[in-house]
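Quick heads-up: it's one chain on its own, the form predicted on its own, in structure tokens.
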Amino acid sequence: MTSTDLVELAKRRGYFFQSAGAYGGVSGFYTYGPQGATLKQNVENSWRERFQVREGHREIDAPTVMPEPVFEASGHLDTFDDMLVECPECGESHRADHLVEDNTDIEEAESIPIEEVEDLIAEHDLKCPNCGTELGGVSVEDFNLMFETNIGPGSSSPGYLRPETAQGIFVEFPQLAEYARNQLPFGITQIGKAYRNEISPRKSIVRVREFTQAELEHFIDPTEDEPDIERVADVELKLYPAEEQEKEDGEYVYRTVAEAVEEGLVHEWVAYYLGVGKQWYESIGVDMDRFRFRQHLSGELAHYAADCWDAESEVDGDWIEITGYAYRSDYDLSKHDEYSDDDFTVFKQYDEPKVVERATVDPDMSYLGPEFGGEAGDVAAELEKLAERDRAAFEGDEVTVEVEGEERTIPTEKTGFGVEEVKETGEHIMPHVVEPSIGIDRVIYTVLDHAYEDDVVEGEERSYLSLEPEVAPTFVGVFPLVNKEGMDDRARGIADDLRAEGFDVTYDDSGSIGRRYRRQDEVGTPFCVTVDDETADTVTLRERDSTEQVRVPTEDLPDLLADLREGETTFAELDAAAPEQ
């Protein structure tokens, strides 16, 4: 299957198609229709019941703007930046790296500094997609990914759209910490819209503007907090570690998650989630031969980042990441902690009090007043600074802080410093991040690329998408044989009396039986129940993959789908437990 060909379907049976086409469309921006919003919602679902309520995590929902210094602190105004080429000749712009993606077998180019990638792009006479005008020569820029706004009217204000929904988690970290009890570890999961200005948005919800992220920001205590491996232990693992990737001739590596922990080959936290992510995208449908885990090179690392590995599929012949998962360390929270004015650290209860030695700074600010003016409290506070973190700054005649710039040279006599003995509870301590970041839109793209099939049921061609009945949009289909002697009556009782269940239905009686499976079957339906006029007391029930068909009593069906639907049993368990027709 082709991309192509995936978009069309996606158009034409309601899953998503691209946005404003009333005004000739905008690029990097997707609407999902009545069945893509379903999948979309059952995905959000289940992604929410793995990694949030079955890990003990709990859940936010963080504003889509927020203020500039929000991101001057997280980084991303200075480092959040794809290359950019623009074609001299029709001014259009290109991913620089994608260009030599595409063009050459280098796979990962982004990695590549930017003075390299305008090497490759002579050498090899990249031309523009476009117009076909050679780009050797052409500079390649940085450009930075945020959308940027005001906040209120006037240009005093501003703010951004958020690039990640994890800011919202971390900003507001403070707050979430008392709600924890300032107890670590534990976990905050947030479902939403985040915003990336694309150079050159492409494969349809691959790569857009607008996009949902499924994020969880786990907070730890990085010297004793450890992953209940044994929870995972056993799931065997797809690597392409970062060293196999630089070799000619690399190759993947096998490891259950508690050897890969064993050899040090994934930090432990990172492989915990691995572990988790495998055994989701493996119960919501995503083909385990076209999937991989795949370290990222040093070039390529985020600047939050102190290793990521990235879930990836294969679709349409390229790997494609869908889930970044990152040791953050305590990047995110320090910046916080430096930038604003609030607190990002927990306080650690010590089992028992200490006694510890402490520096300690008592200024004669008789002397610092006349001395260094206006300036006399910042000195004072750059003692008690220096204080904590080199005692041994205090063991001359002088001691040198630095004050907006300036050194500042003050008498130790005059500091006051001395050492005490004091009892002490605990300490502050800054907490690490582990992070599983998943685009929930490419984990749809990739659904249903997997999910596409193509077979000859009665010696006629048919294409199904073959969704797990976890996500599938519709679960059921119910049809009237014909619209006659009310069956179409009874047909619709059946369907109004499934939703009331709780199941996902559509009704249909339009056109011959075959025609109506065959559109349930295109959509992904993983089930049909036919009324017809044999007996009033049973119906006919159709498994879309294997076409086959099992005679059930209706008062049953609630039961026996909702065992179907949960794994409790099988479709051929059902059919071989039937009686002979």
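None of the values given here were measured: they were computed from a predicted structure. For clarity, a rigid core is taken as the largest C-alpha set superposing within 1.5 Å between two forms. Positions refer to the first chain, counted from 1. First, how it differs from the form predicted in complex with a further copy of the same chain.
- For Ser111, the Cα coordinates differ by 2 angstroms or more between these two forms after the core has been superposed.
- Taking 2 Å as the criterion, Asp390 counts as shifted between these two forms: its C-alpha moves by at least this amount when the rigid core is aligned.
- When two forms of a protein are overlaid on their rigid core, residues whose CA moves 2 Å or more are considered shifted, and Ala381 is one of them between these two forms.
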Contents of the next structure:
2 protein chains.
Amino acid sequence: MTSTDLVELAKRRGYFFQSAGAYGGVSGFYTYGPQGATLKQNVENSWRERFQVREGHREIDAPTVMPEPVFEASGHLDTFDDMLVECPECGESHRADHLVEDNTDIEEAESIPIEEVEDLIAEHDLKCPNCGTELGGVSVEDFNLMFETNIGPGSSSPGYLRPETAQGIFVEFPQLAEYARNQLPFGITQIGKAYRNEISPRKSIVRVREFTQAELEHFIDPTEDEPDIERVADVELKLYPAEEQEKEDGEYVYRTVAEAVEEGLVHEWVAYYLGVGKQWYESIGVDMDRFRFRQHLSGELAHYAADCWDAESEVDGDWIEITGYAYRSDYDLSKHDEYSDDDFTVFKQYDEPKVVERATVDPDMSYLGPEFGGEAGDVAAELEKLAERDRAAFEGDEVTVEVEGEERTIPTEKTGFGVEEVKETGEHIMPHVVEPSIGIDRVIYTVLDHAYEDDVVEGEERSYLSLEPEVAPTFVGVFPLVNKEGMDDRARGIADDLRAEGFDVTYDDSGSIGRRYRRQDEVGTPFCVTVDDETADTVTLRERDSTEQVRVPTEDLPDLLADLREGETTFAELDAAAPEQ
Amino acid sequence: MTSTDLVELAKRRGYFFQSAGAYGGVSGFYTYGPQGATLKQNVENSWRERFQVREGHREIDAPTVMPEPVFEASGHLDTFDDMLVECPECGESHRADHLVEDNTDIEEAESIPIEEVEDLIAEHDLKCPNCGTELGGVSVEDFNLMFETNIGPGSSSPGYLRPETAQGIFVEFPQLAEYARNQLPFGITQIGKAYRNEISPRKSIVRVREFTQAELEHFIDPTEDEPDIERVADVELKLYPAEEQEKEDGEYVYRTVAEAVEEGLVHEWVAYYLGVGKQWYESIGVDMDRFRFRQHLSGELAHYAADCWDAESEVDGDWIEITGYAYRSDYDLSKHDEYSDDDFTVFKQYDEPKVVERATVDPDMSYLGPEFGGEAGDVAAELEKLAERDRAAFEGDEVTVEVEGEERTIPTEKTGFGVEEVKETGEHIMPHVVEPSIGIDRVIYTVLDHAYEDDVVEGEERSYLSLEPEVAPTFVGVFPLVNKEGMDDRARGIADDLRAEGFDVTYDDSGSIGRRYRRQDEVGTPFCVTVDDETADTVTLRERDSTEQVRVPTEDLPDLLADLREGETTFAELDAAAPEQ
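Now that you have shown the form predicted on its own, what about the form predicted in complex with a further copy of the same chain?
Every chain and every other molecule in the complex is listed next, the one we just looked at coming first.
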């Protein structure tokens, strides 16, 4: 199978296709067709069940357009850039780091400084992939990946399409903490659109400009909250630590979650969610032989992140990131605390009030005033800060502080320095954040790619999607063998009954039975029911992967299908139990 | 109750609040908190069930950013404007039509031409609501409501945030028709974000800049498809026809769907969906005494729409549109057919091939060539068009066509004109579109507003939301009477069991029982379960609206709650059946 096969099947069967094809299409924008939209909902609901409901977290739904100050604080305005090189001949834009990666042995060129990338392009005589012009000597620029727009009339209120759903959670932390009655830990999830104005979108829905993220921000007290490792202790992880990646013959390391934490291989909070994630990927049909957790190399690691691992899947021979698991420390909240007027801490009450010593000053303003004039207030403020920071500075006869670059000296006796005992009932703490950040579109691509199978049935080649029943957008196809003798009415009746029981059903009466089976095989429908003229009270139930068929009583269908969906029986067991045909 | 009460409750209890409050907030952008996000999902799922699954339609999921050519075709680039007047003194922007409506008796000022609005502002001495400056003489401008951005590096590819989800469906019609195997009728739904860069956002989530739409585009063959009116024939509609609105003492007209169609009051396809809609609004708790279907006045009606009715709800004394039901004819598809290179028709096969006469030409190029030189091809093409259009033109000795503004005359004998009989197997038809377009945020505002109640319980005032169990984000609260004697463990166990049964459960052990009830009353939780020390095997079940309590066996809880949720029993029945306490 090639990626073209999958992309063609996806378009043919209603999974996804490039948008606005009537107008020539737009790179990096895809539409989910009827099967794809349902698969997406199933994947999202299954994520919600595993990462939110079972973990006791709550969900919010924030806007996709956000005002500029948010991204000044988050750092995206300054640093959310890719390296852009524009061909001077044909005008085509390229990602400079991708050019280097694609044409040299260098990996992760994204973390190489821009000047070095320019040098590499020259050294390796890299050419424009579009027209072949030499790109050596062409300058490489930083290109900000946020889509910009204006809010309201005029251009005075720039806004941006959020580059990650996370900021919609961080920026509302003060309100969300109130909903949690200021008790840590608590977790907030969001599923929604995010946008990156990629220079060169790639690989259909893998690198797109508009995508769906499912993010969890788990806010914890770093001094005392610990994950409940027991819940996932025995989950086996296939790990690719930074150390192994840097070796020439680096290998995967297999550990349970408990072992990984015990050995200090993975940060405990990150390890907890790797365990949750592993269970989830497996349940939705990611092939565990084509899956790994890869630790960020030191060059990749954001400066604020204590530990970061990507869940990666192998598709078309490449490893792609489908989830980032990061321990983000207090980076995001402290930035918003600094840039906004709101308080991004929670007040943590002590069990018992604590008596603490606190150094204070009470400067003699009748001395400071005449001595320092308009600067007297600043001098007093600096004295207060110094007392908090360094009591020893007040041990001599004189104290020196700096005000606007100038040293000011004050006799200690005029500072009113003293140490007092105060009773504190608690303290303000800045929560740390643990973040599993899932790219839903990439998970969907992986699920489809790993489900794609070719085989030969009765001498004929077929392609099918062996999707897990939990996520398959259509669960059962119902067909009349022929469109007459009441078979069509019976089949429609069965389809309606199954729909009423909550199954995703498709009814199909066009073309030969073989062709209808092939169609549902390509859609990935796990089961098909065919109504024939053998008897009125039985039907044929066929399984997609094995193409085996078994005759079952019509009235048992809803229960049988429910058992198959819940995994309480398998088709092989049904087959074995059925009388010979 | 005032709208302030509702907005404050919504913020306090986690329904919705203005976004980015830490940075002063941004007009027209709201975040749904934990309760609101779940309410929104419940409303969306209930819409999906009623308008999509039960009607046999399919859903897609298209991007929110779309390229410029789509909106050139749809007309949004040219005409999706509001009237903007900017105060020359303070610089504040206002909607000119709203100024007129708010300060005169004039309604629907939106449909008044811009010059007349300028005159009205001057005539009525209207002032800037912000600073009081006279606005007479200030020019009123058209302001396009789409958010603009750029796709990719540079500014050569403008894109817009879609102003309606519908365009994401229309523009993909050729592909979607293939999924439907080119058989009409078929319906496509989409739930997603849409954006309007409002000049002055109003009334919290009622008029916002980013909102959620649920739209259905039902594609039909106008010559033969008819709605299955029987399915909703008896649904009672409260109608406010254009004719009644134009009378001084206009009144509502009450008709069933069948009657409305029979009397020609409402277009049959629109009437069908008014019936579906009415059932839906009622099921999610819209107060039918504060609800109506209002027909568009001739001035409001888009030129392409054959009939259009708005579902309106009354909130805070105003009527707001919560859904538009439009018969859009073939306007959208024919525009995209015209502007793009794709074919937006479906080929409709005749039952029997038809033999039709067709006029053709076969021009003598050895005459046209020397005679018209480089224009010969164009002349031939014009002859062909003329033959299709007007056979009579070929009855004389000469035929005249126009090529680039110049008349060209050709002897009829050189045109090779003839009429032949051809067998046609079918024809290309441009489907018509019926569109129910729901504003999810406005539906949510209505549901909350209509559910908001104040009363006095045991001498104390309380506010509560009498939300329908179908949409209530929290279905049951579970409390231990006190946090000891094992009551808390029993209560947690019950909460876990109910969660496992699929109920939305909240557990609360903080504050007095009375305070916990009030909290859930404000959240709109229909039922609360309190674990006390009376007996280990019974609990108290309390209903929100009546505040009545009844003691029930713990083991019966899941079934009882399921019956209450499905409406298979009522709390009053439970209460009557319970032994005296």
